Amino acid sequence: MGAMPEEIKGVIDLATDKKEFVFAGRTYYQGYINNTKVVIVISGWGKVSAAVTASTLIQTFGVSEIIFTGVAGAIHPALRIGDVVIGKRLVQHDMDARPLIPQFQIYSLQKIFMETHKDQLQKATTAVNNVLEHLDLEMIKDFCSQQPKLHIGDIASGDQFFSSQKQKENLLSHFPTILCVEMEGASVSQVCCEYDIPFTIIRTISDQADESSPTDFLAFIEHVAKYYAVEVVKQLLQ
């Protein structure tokens, strides 16, 4: 899963045998990558349209787990752009149902943080460290000004684009473990949990979320987090 074209477009086309569906206006490729049947889709912005394209990939193909790769702006200090985050626990920042249950709790579930489990961790964790082991420099040099890291940890979702400063300070004073922040990985990540399906979310960080953000979005998701995508693919269904 993607949560835009730009983003997932590299793994559709690295898909042979394709057959398209469309389920509530999303086109779902089922096809094989490296003799792995896998199902590729575009979500959308924002958690209720990924947990909705979630949903449908579990209830409609059955799939055996879930993985979510796109962008995100960094939260904690030490992350950089084109770093790689992958999320441990993820967290809905914007979830407050006070005073029924606590603020960020998710009732369904009785937590607030979501976690992925230690063979998901294990296996992304392998494949981002090769990718970037061998990540060609200079493809990337307009956009990272050193060599990229994986970060491990928290990432917080919500309907919401960070653009300021005061956004992640506000945040940090919630979460002081966030690293980054985006709109999906952890409304998929808690439809995986309430169905028992294992779930990565893996995301690169193309901005600092505050007011520093790069204009050309769009050209860092073509020329790095694509590429990102399609390798870390490919290297977790060897």
Given for the second form:
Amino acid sequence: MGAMPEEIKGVIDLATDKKEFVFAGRTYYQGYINNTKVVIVISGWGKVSAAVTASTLIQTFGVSEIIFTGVAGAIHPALRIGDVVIGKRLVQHDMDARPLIPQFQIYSLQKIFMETHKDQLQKATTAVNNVLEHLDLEMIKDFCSQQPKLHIGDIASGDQFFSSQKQKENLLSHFPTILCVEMEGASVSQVCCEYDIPFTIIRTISDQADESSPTDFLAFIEHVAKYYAVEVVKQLLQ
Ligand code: ADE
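Write the structure block of the form predicted in complex with adenine (ADE) for the protein whose form predicted alone appears above.
Next comes the full complex, and the chain you just saw is listed first.
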């Protein structure tokens, strides 16, 4: 699964024996990547789009796990454009039903953080390390000046594009451990937790979630995001 066509088109091209199905305006591509039966789909932006798509993957296609790849804005100061984050815990930073329940708590799950299973974390770590080891540094040289790194930790999701230092500081004041922000991961993880299936959320840093984000985000999406998604999927499904 991915939010944007620029990120996922290359993954669709990897699949063989493809059949297409359309539900609620989204095309689901069912096929095979390296002998693994897969369904590939572009969800669109935001938590609701991601939740509808994840539910369809589970209910209609019976998938046994979901892998989401995409981009994110950096929140932790150690992160650079081109780095990759594997979500260990996912949180919805815009969930707030106070004073009824604590801020950020998901009512149906009675928890704030959704955790990735150990097995998925381990497989994703091996896959991303292999991708970063063989990364074409020439291709990304306009975006990052140093060798990209892997980070494993907390990801926040919400229906907001972060484009100011103020938004960033506000998020960090609530969650000092957050590495990056995006708009779908914690929604996919909620659906997966509710259906009790594993999930993997992998995000490449496209921007610094500040005033420079709109420009950096669009350039990264156009030139680099696809490469990461394709290479990560190839490594995960070999
Ligand atoms: N995805 C990529 N960059 C982002 C940002 N700055 N805010 C939210 N989601 C993002």
